[in-house]
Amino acid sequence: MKQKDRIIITIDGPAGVGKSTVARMLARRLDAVFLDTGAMYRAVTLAAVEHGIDPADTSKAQTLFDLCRFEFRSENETTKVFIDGQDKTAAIRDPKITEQIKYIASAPSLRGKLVQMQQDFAAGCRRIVTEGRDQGTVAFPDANVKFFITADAEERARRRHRDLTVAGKDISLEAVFAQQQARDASDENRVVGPLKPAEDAVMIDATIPTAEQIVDKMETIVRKRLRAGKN
């Protein structure tokens, strides 16, 4: 499918702002495919751990990347993850994996491969809503509409802790907050694909509004931009 025939919406922002939630909702309203790019970084991190490789050893992780078969499918508004044919969708959410994503995300060669994987995934979609850290700046700089979501750090940690608790993960709020702060610092300071808004991104503060209210605003902006593009 030619790029000019595709509609790409990017949503970037730090951990815990609710990007996945609003991205799924927006994709549903726009009849688009949802792509959780964080799942890709988690998949590579998990693969390394399961093969006895320290994710910090990015050279070995890259060798493993080339040997493993990673598959990502959009099913029921979820990015399903398969490694060598095995469903790892739940396993990649383990907090121990979350702690180590920064190594894979900060490795230029691995990040380049994953960005290419994201672009290849989008190439087969008529409409896609993709969320992550560098979607509007690196992966899809020519996206139709770009959003960057922010929220109060403590509120983000509370939301993340609530989600993990519901998922049956035993972790304290303090530990979640510490992980979040460390990940923010890593995301913002890495050399390749740092966390920052694209120059033309629409900024949204998600501290107080509900997900429904945020998506209402996003949908209005997207539809207005798309209508303007047809004129």
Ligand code: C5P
Contents of the next structure:
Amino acid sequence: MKQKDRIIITIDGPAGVGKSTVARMLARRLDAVFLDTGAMYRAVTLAAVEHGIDPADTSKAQTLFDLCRFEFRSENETTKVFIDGQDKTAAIRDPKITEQIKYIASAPSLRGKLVQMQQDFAAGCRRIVTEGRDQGTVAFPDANVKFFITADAEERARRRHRDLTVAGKDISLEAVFAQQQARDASDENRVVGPLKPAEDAVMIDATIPTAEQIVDKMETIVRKRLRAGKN
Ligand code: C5P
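Same protein, the form predicted in complex with the named molecule this time rather than the form predicted on its own?
Expanding to the full complex; the earlier chain stays at the top.
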């Protein structure tokens, strides 16, 4: 499908800001496919760990990447992850994996391959809502609408802690907060694809409003922008 026939909405922002929740809801309202690009960085990190490779050794991780078969499928508003045919959708969420993603996320050649995978995935979608850190800046600079979501750091940690607890993970709020701060610093400071808003991104503060209120605002902006684009 040609770029001009597709609708691409990007949502970027730091860890725990609720990007996946609002991206999923917005995708549902727009009848679009939802893509969670963090799942890709998680999958490559998990593959390394499962093969006994230290993710910090990015040259070995890259060799492994070329040998593994990664598949990302959108099913029931979730980005399902398969490595060599095995469903790893739950395993990639383990906090031990989360802690180690920074190495893969900072490796320029691996980022290049994952961005290509994201673009290939989008090429097969009529409408897509994709979320991550560099979707509006690197992966889809020509997106129809770009959002960048921020929220108070303590509030973000509380939300992530609650989600992890609901998912049965045993981790303290303090540990989640520390991990989040380290992840933000690493995401913001890497040379390639750092976490930052695109110049033309719509900024949204998610500290106080509910997900429903945020999505209402996003949907209004998207529909207005798409209508304007048709004239
Ligand atoms: O979004 P999520 O928390 O699952 O992302 C996990 C990690 O993957 C992030 O902390 C970031 O380091 C990396 N990531 C990235 N670029 C993206 C999406 C995620 O570097 N587009």
